[in-house]
Every structure is written in C-alpha cells, then in structure tokens.
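As a starting point, one isolated chain is supplied in structure tokens, in the form predicted together with its partner chain.
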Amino acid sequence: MKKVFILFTLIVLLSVTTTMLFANGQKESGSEKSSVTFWLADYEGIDHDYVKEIEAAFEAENPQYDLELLVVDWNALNDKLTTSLAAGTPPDASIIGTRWILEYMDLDAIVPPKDYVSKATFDNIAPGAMEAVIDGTLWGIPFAAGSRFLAYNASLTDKVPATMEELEQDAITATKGGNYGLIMPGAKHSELSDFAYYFYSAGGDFFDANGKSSVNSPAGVKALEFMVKLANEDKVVQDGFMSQNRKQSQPIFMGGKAAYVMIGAWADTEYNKMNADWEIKYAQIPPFAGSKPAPLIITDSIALFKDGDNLEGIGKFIDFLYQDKWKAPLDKQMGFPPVTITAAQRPEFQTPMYAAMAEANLEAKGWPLVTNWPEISSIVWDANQKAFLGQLSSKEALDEAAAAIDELMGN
C-alpha cells in the first residue's frame, strides 16, 4: 500500500512540475518586435506547413514584426471572433464570411482597409470580387470568391439542362437507371444555399425595394414547390434527404450514385480524392424557363479590426500575402479560383471547373447584405423543412417565414 502511495505522490508531483513548466512557458518577446495577429479560417485543403512557411518568410523579410498566423476551424471562427471582440481584444485582421461585415459595421468594430493596404494590392483584385462595398467604401478585402455550379456524372447522364424544368426531366430519366437523379440536402446546415439556388433561379430576391421580406414572393413559392415536387413527387432526390445536410449528401454524388448536384469550388478536390471510375463534368445551375440565370456566389473577406493593435503591420502582411508567389498556392490548396487578376491567369487555374465558375461569376448573386442573416436563414430553413414534411404548403410556410423575418427586422 505504501508503494502505491509513493507512486501516486510521484505522479502528482511530476504533473505539477510539468504543468508549471508549460503553463507559464510562453516567452516574453523582449525585443522591440511588434506583434501582428491574423486569423486564417481553416479551409479544406490548406497545408498547415505551408502556412508556417508564409509566416517565416514574412518575418524574415520584415524582421521588425512578430507574426502570429493562427489557423482557426471554420465552424468555430465566428464564436472565437465574437468572444474576442466582446472583450476588446480581437486579432488585427481575420478571414470572415462577407455577410458578417454588416454586423461588424453595426458594432463599429472594423475599419476600411484602404488606409493600410497598398493600392497595388487592390488594383490586382478582380473588380467582380469586391462584394463588400457599402456606400462606396470597401470594408473587406476579397479573399476567396466562388460561384456555385452544376456538376454531373457523365456516365449517368449526358444532358446539360438549360432550364430547371429540363433538369427535372433529366433527373427523372437518370433515376430510371437505379441511381438518384439529383442530390438535395434537406437537413439544416449553416448555409441556406439550396433554397437560394432555386430561389435565385426563379428570379427571386430575399428583400424587396422597401426592405420587406419577399421570400414568399411568387418566385419563392415557385422555387419551394419545385423542390418539394422533386423530393416527394418525382422522387429524384436521394433517399433520406431530410436527414442529410450538405456534408452528408454530396459524398453520394462523389460515390457515383447520383446524376446531378449543385456544388461549389470543393468539387474537384472531393472528386479527385475518390479515384473515381466515372467522369465529372461541370455546367451552370439553370434558371427556370423565362427567368435569367442567377447562380449563388459566396465570398469571404479579410476584415481589419478597429481594436487591433497593429493595423500598420497587418497591412504590410496583407500586401505580402497577396503576391502571386504566396497567394496562388494557397488558392490552389483551398480549391477556390484566385481573386487576384494575375494569379487567375496562371495555368493551374485553367481547368474545366474554374471555367464553369468564371462563367457563373458573370451572372452571380450573393447573399443579401443585411444584419441578422443567421437568424433569417434559420427561419427560411424551418419553412423549407415544414414544406418537405408536408406540415404546411409551400405558400403557407413561406408566408409564415416572411412574417417572422419582417418582425425580426422591425418592419
């Protein structure tokens, strides 16, 4: 019994000392180096060793700065930023979803980057990517921009639908071979993307000119009725779609079991991972007959925080990062087409998928830039699910949603 006690005490002592050692082990940066902090979202495919390389190269070139380039999981980035902003200690800059800009402006938490980032850097950014312009001022530097498109399995279908109605027929045809016609996630996830694909393709807009919710406009009802029909009547959608979000449903397409899917820049990476024995091809998300094409585009930006303590330094770093030498490999890893003009011309970005995205960019439409978007998207998701489950008709569900959104926005 004594032996056991000695062992126990030893373990305790050992762990106390290690704890002490490591707990306060952070070195004081004694020199005059000023620290710069940047939070990079963990996009799929980012090579963490490469991020370290960027960090080291920047510090070697600018010895006056101590750069902390922190990679944060995308799903947790929002929470971490909120906490640090609430405590007044945000990083100098961070990647954000462009739609968050509105919330941050509302809170007076960000500054326009033009005073800190050089004109040469801005001049090299494609004008089409500049989504975060509000009242003539750019509030976020475009970091990644990608339109959504249609991918299809060339060994299950060879039809490229020109309208949604054709897509429906092509999906029905493809279903006859024992596969699924179309992948459609029906479980809630953080993006409202699927409803938006159909809604925008029907010419819809989330808000009308007076700022009132128009999610229940004829376009909205048409889109949702169409989705419900695909799932419940045509039955071209994968089994159990209500239980699958985007991450769980798209692998069914990648596994070669579905003809069509509406997807984004990660398609190539996921397809290549599969070593598939079928060919993936790309086309545009079609409009409804009589409407104009309007694929969804999602952009991410870099925001500079007012409470950051080294905005000069972060400006220098952004200039450094946006050189083709560093940014283009990062774009390639993430799978997104470059937002910079010179990098976009590089040969590695001339693939069929990037061509489809470039074409989509011409007509693309982003999320509405409004506050409270996360809650709005949750409301619309619930309406979609109620319609899918048959609890309400599409019209009723969207009317309810529109009323809830108007109440939320104080209309």
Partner chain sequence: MGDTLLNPRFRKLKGEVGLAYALLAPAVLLMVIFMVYPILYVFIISLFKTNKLAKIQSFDGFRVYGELLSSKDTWVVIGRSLLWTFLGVAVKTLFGIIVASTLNVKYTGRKISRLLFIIPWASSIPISVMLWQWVLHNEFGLLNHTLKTIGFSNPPVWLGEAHTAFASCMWVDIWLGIPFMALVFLAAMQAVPQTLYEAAEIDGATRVQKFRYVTLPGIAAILMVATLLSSLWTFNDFNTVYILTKGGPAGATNILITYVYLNSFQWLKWQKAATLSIFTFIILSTVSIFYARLFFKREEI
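Let me have the form predicted on its own next, following on from the form predicted together with its partner chain.
A single chain, with no partners or molecules, comes next.
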C-alpha cells in the first residue's frame, strides 16, 4: 500500500512539473496571446460583420495577439472613455473626436502615436489631415475627415439654393404634397452640427479674439432664430423633430420623405442601402445672404492611451488597419474620403458625393480645438431646445449659454 502511495505521489508531482514546464514554455516561446483593445466609433453605414472580419484577419496574421475590436455608440464614447480613464482601465486606443485631444492631454492620458505606429503608415497619410498637432507633436492619428454638404431629393425638388433664405423658400415649396421640406434633428446628441451649419453660414465663431464665448453674437442669434422659424413657423421640418437625433431623423430623408438634409459622408452608403426609387443629388450648404460659405468639417482621430496594456500591439494593429485592403472599404462604408494617399486614388472614391465634399473642403471650418468641448456642446444644445420650446427667446437662450460657457472656461 505504501509503494502504491509513493508511486501515486510521484505521478502527481511529475504531472505538475510537466504542466509548469509546458506553461513556462508557452510564455518563453511567445505562444501565449496578449490582449489588444481598440474602440471603434459606430459610424453610420459601418458594417459590423466587416469589423469582425478585420478582427479575425488581424489575429490570423498575428497569432500572438487576441484583439478586441469593440464598436461603441458615438453618443456614449466620450463618457465611456472618461469612465475607463478614471478607473485606470482604458483601451489601448480608441477613435475620438479630434476636438477631445486637449481634454485628454490635460489628463496626461495619451501618448504620441508616432512612438508605436510605423513611419510607413504615417508617410501614406495626407499631410493636410494631420490636424491634431500641438506644439509640433502629433497626438492623434487622422482617421476620418469630411466636410458636410447639402443632399436633396431630386424627385421632390430641382432647386439648388444659393442662400439660406432661398433654402427656406424652397423647403416651404417642397412641403406641398405631404412631404417635409428639411430634416433637422432637435434631440440632444453628441454633435452640435445642425446649429453649426446655420451659425457658420451666418459668419459665426464660437469664441472671439479674447477667448470669450460668442455663441450669442448677432450671427448666433440669427442662426437660432432662423432654425426656430423653420421648425415652428414655416413648419418645414419633420414631425417630432425634438425627440429625434441625427440617426433617428436622417432615415426619413433616405426614405424619400424630405427634400433637403445637411449631411455627411455616409449619405451614399445609407442611400444605397434603401434601394431607393428616387434620385439623390448633392450641393453645398448655402450661406445666409451677404455671408461667405463656411461648411462644417469634422475630423476624427485615433488616440493611444498611456495606461493601455499593449501599446506595441495596438501599433501593429493600426499598421494592419491602415492598409488599403482594410481601411479603404471601411472608409467607403462610412462615406468618408480616405485620409491615406493611396486609397484616395481608388475609383470608388471618384463620385458626385466625394466631388461635393472636395468642393466643401475648400472653405470648410472645423470645431474650435478647446478643452471642455463636450460640455460646451451640451450647453448650446440646451439653449437650442429652450428656444425651440419657446421657454426663452433665441437671444435670451444664447446669452445664458455664453455666460455658462465663459464660467466653465474661467473667463
């Protein structure tokens, strides 16, 4: 019996030793996978199955990594990143609005991507897309950049407005027959884009030369009063606009029920999904009479987070993603013109929509690169909604917003 016990003990010890040696061998040989995490914003038009295809292809080519390519709702992205940073558990990298860069720099949360992403990848990115350069250092990899433009339903209208005033009249005419003249989201969401369309078209700027808020400038008041008139007096916008954000309102246009919408690069993708029996055409967002065109341009970047677990691995993934084989189809789904030089030459990007964007780029204007932009956007959204609801006049609402912004910025 004693011999049996000794033999059993030896077998157990041998088994444990073998297991430990095998485990150590895995680590020493590099066969144990390390995690890589990337948060991708859920752009309109993006194919989630294609995202999974990218994830699987990267892991097949780089079996040492276990990639988590997570698609995150745009409206939740900044809050989700802020929470993860506070907990010390950020992703290795994430899509961000370029205007968030200063906020993350203030938190000492990001690192320069050129420390981890190859020179070959950066050499293929158009220099003009490098917006996130601060004091000579690039803090965000250009991911998407595109100016906004006007799309119209050629089955409902053949008018291409040259001014905002003409757009109003053309939208009124187009409402005859039970259709909507113009799509305008009124529910607060992560982008302040609709106010900016009218604000910039009136010659407005979010801050004056002294850094004080100027949302309540004559341009700001003119823009908001015009929006309120479109919605409440002209009644050219879609029913229930106050409860609809961009993603909820724009499908009404894609369904052929509205004449005009100010929209972005995803327009072609969403239109093609509908198998529509009407023709979509593109033009420029018009200025108010007497003002110069100034369409909004949106840029998004990739930020690498200092407390990420695998910055070397995420650098390899970004090099992989930015190959034309993977990035160009993703750009096409989102509708954005490529930021890479080689992809921009591909035939799928030579279309009327991309031509309209290229024209808009010539006079486009971006968001101000300031800290606290998400909070500022929320304040102006509140002012818009108070004016829509008639709680305050446009001037009163924007005066209140400007005071709140100046207090937030310490002015």
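It should be emphasised that the depicted structure is a prediction, and the values quoted were computed from it without experimental measurement. Between two forms, the rigid core is the largest collection of C-alphas that superpose within 1.5 Å. Numbering follows the first chain given and starts at 1.
**Q** Using C-alpha superpositions, by what angle in degrees does the smaller rigid part rotate between these two forms?
**A** Rigid-part rotation, C-alpha based: 19 degrees.
**Q** Tyr65: how large is its C-alpha shift between these two forms, with the rigid core as the superposition reference, in Å?
**A** Taking the core as reference, the C-alpha of Tyr65 is shifted 9.6 Å.
**Q** Rigid core superposed: how many angstrom does the CA of Lys80 shift between these two forms?
**A** For Lys80, the alpha-carbon shift amounts to 5.4 Å.
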